[in-house]
Amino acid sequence: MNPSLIAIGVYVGVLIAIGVAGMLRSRNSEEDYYLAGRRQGFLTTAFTIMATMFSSAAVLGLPGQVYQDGFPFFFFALNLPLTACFVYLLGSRISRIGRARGYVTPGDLVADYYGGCAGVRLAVALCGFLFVLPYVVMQVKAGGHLAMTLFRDDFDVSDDALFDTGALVFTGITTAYVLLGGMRSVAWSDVLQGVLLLSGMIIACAATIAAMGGLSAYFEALTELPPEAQSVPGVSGAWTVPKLMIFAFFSGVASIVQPAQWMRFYAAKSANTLRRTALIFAIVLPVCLMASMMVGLGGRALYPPTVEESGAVTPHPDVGANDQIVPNLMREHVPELLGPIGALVVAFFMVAVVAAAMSTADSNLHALSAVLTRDVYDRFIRPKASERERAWVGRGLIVILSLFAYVLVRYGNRHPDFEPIKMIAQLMLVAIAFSLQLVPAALDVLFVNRGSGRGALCGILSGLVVVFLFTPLPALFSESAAHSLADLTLDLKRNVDAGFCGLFVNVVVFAVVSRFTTKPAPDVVKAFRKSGQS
């Protein structure tokens, strides 16, 4: 039997135990299901927001990138850094907040600083939608994938139908441990899941240079490598200067601000746990990041990438996908490198990419639950409902979008051309670009508190139009007009990233729409600046 599906069942085992664990320990209340009752520490909290942000595009998108343009794409690491800065920043101060006040969602928070505004709830719930439901995708695409991949020698069926397989076992699983221990088993799964998937990609990366003769061999490979793979803007000339460093910068912002992440806030035992929980942020993802990309890059030279003359960029043959990289490289030469016990490292690194796309998987699918329960159900579907009625409306929900999400993976693979789904790298910068017309009201509302509701709410919506006709969406509804905003839109998604353009027009307009009209009362002001450092 292949040792992968030995250990991947083994931790499929795993992950159930703790969900029934996290069941038993549970009350039936939406702060204990949603937040785990504000009482995870230090190590746990740790560990649930790396697992959460190191997704599968971590794990394949990333390196595919680093496959497919060459050196230029190492420099987005530079947003972790700057990540554990937000999380020290606006972690402590939401935490604070939070557990003064009872929040639960990012909108009980934004919504409730600018009086209660329910446009600016809706508002808040549709970035943390638009952010997750693309993630989300990427995660059950990336479980297809991998099932493609692991297993296409061992059962007699198409690709497609081992992608469908995958990708539905793999939403079954992740649903079904959310639904029976809410925040409490998908943190407690992100503990494993952590330590798999960051563990995974170091044991990838050296086995990547082990495989090429050693670090000397490894390095001397990549100066053999084309000179636009080694400079910038990359093979595909998609990574300009200012471009990199905008969407390093902007990037991890938008992924703190994001719904799940905002709930761990919550979550934490206290700020302090979060100011521990950024430095183990700072020093581990980056290390485990760049071994990552190591990995991608080590596979372009052992599998050099056709460049077209138009500047498309075609992968290798034996590499199908460039976000299929590293489980390709994994998979060919790590039994040949180390023989019986090379099959035993290669089931352990599917086991960290399994991990890597649930631990993210679950992590938004739980928060997005909230969101839709308490931003959207709980005040403007069934305002007098129970607590417990909304609790399994929430379960529920998870069903639903989970489902949606297996659907339109599955409509993508059987459709290569249905744009919204695309290689698992680019639905990821998209969903960041959703998430980050969340920031300006966020900064106002926790340090700066000079915005109105009114302006946050035009803000953010100007911001996720914008952000939506950089996307392949319009698409969708006409294909002349796509065209259109592709050639209008050309010059600047070579400069700067689609998220950044729909910033600075969140920005511009928050602040003249704030400018004329009316802002929160300085009690109200007051009040937050207390909770938020108190």
Contents of the next structure:
Amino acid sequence: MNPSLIAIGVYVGVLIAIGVAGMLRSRNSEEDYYLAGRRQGFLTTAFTIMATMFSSAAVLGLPGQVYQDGFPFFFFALNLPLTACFVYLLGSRISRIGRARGYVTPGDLVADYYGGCAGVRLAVALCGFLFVLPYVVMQVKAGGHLAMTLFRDDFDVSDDALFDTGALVFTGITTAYVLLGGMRSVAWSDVLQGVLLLSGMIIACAATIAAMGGLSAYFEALTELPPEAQSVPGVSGAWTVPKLMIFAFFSGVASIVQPAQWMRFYAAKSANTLRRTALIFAIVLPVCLMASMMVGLGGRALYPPTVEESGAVTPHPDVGANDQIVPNLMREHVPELLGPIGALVVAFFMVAVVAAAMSTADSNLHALSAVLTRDVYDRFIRPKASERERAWVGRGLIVILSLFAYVLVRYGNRHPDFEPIKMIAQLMLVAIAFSLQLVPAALDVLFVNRGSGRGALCGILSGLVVVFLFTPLPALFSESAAHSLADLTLDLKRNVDAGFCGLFVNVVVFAVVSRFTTKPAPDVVKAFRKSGQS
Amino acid sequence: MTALGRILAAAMLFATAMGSGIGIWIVNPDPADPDATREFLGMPVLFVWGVSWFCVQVVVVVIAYRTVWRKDAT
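Could I see the form predicted in complex with its partner chain next, after the form predicted on its own?
Expanding to the full complex; the earlier chain stays at the top.
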């Protein structure tokens, strides 16, 4: 029997056990289901924040991007120490205010500051939704791809059937343990998944270097890559220096204000917990991400892709798709390098990839269910719903959202031209661009205190519209309009990121509208500042 | 914010800009130039550049952790 199948079976068994343990420890309250009673310690908080951040994009997508383009995307790892600073600076303040005022979702905090403005609450929820959906979709997609890569030789079925089954099983298991124990199960499983995926990346890097003949041979092979792969903007010319810099500065803070991370700040035992988490985050996560990208670079040397005259990059026939460079490299080289132990190492690595995808999918599903229940259902549909009813609605939403993500992924797999669901790394960039639009309002609430509720609302909405126009999503509504837009935005996209364009418009609109509308009363601002600092 | 806090914030932003921003132009080899410097100490020059600035960033975070980021009473 395929050792990977056994390893994944054991892993899934442990996850379900964690789900049940989380359920047995839980109390029947909303705060317990969504925030684990706000008592999460340092290790759990550190691992759940890192595992939520480190998704299938980091394990499959980013090495795939490096494999395609060469060195430029390697610099993406350098935004992580800066992100760690945001974990402390924003996280500790969010944690203090959330604890003092009993908040559960990002919308609770932002909308309450702006006088309970319903529009702001909905806009914050929309930002979260637009971040979470692509993120969950890419994890489910990764589940399908992994099933195809791992079990192609074990089951006599078509690739499509294997992909669909893998994605469905992945969705089912993730949904099951989130439903069982809420935040407690998600966070505990994140500790296991965090250990697996971080060590998996280091092992993959070590195996790649060994397969290439040691460190000297590895670096020698990298110096022999084509000149375009060794310079910025890379083989496809997509990663110019300004774009990389903008991305390094803003992607970290965008990842920190997404609902799943924001709720982890509320769930932390204290601001001290986040201070220590930030230190671990700054050191461990970039090292593991660099290791993951070093595998992509090694893969480029071992399996050179073909570069067409048009600049398009076609993966090596043995690789199949860019996103598959890491699993393929492990499967091809580790067994011949380590003999019988090699199969076990590959099995461990594959579990690590599944862990990376699951740890992000579970956190995001759980957070989105909280956002939709608290910010939409409870406020606008059934304001008098009991806590028990809300908890069950939240669970129902988790099932619906999981199935929706699965249907999207299945459709995308059958229709390869369905633009919104192509490469994993592209989905990640779109999600980050949407999340970035919450940053001006979040910074205003936490530090600046100069904006108004209407300013925040108009800023967020205008930013989201701009990002939407930069993505392949308009093609869903009109092909011709999408082509015209693509022509219009092409030059801008070459040098800056879609999220930054949205952010620029967002900040300008926020500042101008705030100038002419009513700001929160001084006593509200004072109370928030006091909560944030005490 | 304390003076040290300001210095560390500036150092972090500078290291990020140098490591993954405009600083790349200093070492970025021109693909069209066969004589461009592509390696340093046997490694690709961009790799060395990125890892060096990462080390600076980590030092800044460690100093901030030990001096500026305050401990709360739990």
